[in-house]
Amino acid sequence: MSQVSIVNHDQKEFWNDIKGKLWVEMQARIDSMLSPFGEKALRTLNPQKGEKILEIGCGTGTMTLALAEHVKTSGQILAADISHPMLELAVSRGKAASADSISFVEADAQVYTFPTGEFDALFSRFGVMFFENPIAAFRNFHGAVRKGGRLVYVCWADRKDNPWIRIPTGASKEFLEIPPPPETDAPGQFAMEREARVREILGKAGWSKIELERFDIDHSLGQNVQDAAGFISKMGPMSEPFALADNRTKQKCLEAIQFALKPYENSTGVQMRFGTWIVSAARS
């Protein structure tokens, strides 16, 4: 695991800082919230036995770990991450696994030198919404894949069609500063929720063959309202002033986001719609 220059530099404070910290800590609730979508990209790449595939994000490796089983011995996975504790955990589990065929590399990679025309596929879960220039981003990206190659990744669509995140948002700011949401098409979790957008930086990047396939469904936040507030408040945007109020403050935070989860919760648990884009592109 190596370091390399930075461009990026808010997306590596906030993902070494707190953010970070946290998302380590949930790995387990966090992956089994995003499993759906991930497993839902994975099934378009369609990752092949002996194939060279670029992780982009690959945060504490879960997906990393699913592309290897894929690939098997005779194939590579590369991962790259900005957030140092994550790919702590990501390569601790990785040598566990005793998975030879990943190498993990700490880095904007925005910017990072990856080899050129090396790998037969990108892919990404929830890793390509934060970068400072993204047309940037992906035309690195371009060179790093083989003529021929394709990239899959999965982004939050629409806010408006992501509950999930918007309603506990809305009800926690009564109680934390919660910072702004970024401009539209600025970096962030909803960077890429306009498809015109989207396919902006693609062909601007270089990328062909540009498909978009919504991919909404309605999933569980939590048994309950006590235990989906409990986990939106570590890892949603209100997580790092969450993290730093007094107890008083928290708890009634916590109570105000039950409440407004309320209408949402059922013998199966705290349902609520999540809305995301499967985008996949090719290299001519």
Ligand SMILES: C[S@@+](CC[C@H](N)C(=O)[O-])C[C@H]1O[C@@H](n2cnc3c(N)ncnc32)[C@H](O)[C@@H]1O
Second form
Amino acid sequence: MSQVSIVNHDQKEFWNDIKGKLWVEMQARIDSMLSPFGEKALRTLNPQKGEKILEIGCGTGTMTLALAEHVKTSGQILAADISHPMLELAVSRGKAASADSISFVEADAQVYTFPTGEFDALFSRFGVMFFENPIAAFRNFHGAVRKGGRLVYVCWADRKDNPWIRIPTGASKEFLEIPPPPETDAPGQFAMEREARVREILGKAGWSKIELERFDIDHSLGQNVQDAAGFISKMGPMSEPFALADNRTKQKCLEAIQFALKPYENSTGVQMRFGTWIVSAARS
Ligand SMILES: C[S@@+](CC[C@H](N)C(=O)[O-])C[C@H]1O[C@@H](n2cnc3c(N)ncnc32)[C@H](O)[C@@H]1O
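Provide the structure of the form predicted together with this ligand, given the form predicted on its own shown above.
First the chain shown before, then all remaining chains and molecules of the complex.
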């Protein structure tokens, strides 16, 4: 791993502090929640044996390992992330899997100097919504992908179509001081929610054949409301204030989230709507 210049200082701090550590602690659980979206994006990418793929915001490395399986030993994956703790886990999982085709770089992907025209494709699962200058970031990625190459990523779509995060966050506000949601289009979970904005960013960054496919599913947030509330309180926007709260406040907050999630609970768990965009584009 190597470390170079950073422009996204807030995101570096965010993903290296409590948030990054929680993602490491909850890697398996987060993966089981995110897996249908990563799998769908991977099917759209359709990686081939021998391909070189750049992964942005690889986090704890789950999709990195999946990509490596597809490209086999003749292919290569370069996986970049700004979070030291998440990348540490990714590196150790790569070693445990003896995945020699994977290299990791600890970097701000917006400004990191990737090798020019080197990659057949760029991939990301929820790792491209955090750039203060997304056009610069996607232009940087454009330079790294060869002519005729492609991009596929999955990101969250309209926040109104993601009650799994909106409803528990609303419920916890009574007990926790939740950071205000980022302003429209500012770096954060929903920064790429608007189709027109995605088209503008990718178009200005030089990408062509831009396509957005909605992939919305009902999916489980937990086995029951207790399980779902415990999970989302560590994963959602309330995770930092929740981690710092006293036990009594935590308990009250969990009860409020459980109450808010109750209408979604059935015999198969807490089933909620998750709305995403599968975005693809070409490097012509
Ligand atoms: C929502 S997490 C997704 C992680 C992983 N792709 C997954 O699906 O499990 C977003 C990831 O993007 C990374 N990230 C945020 N800003 C970044 C930047 N400027 N450069 C590189 N990685 C960044 C974070 O550290 C984090 O690992």
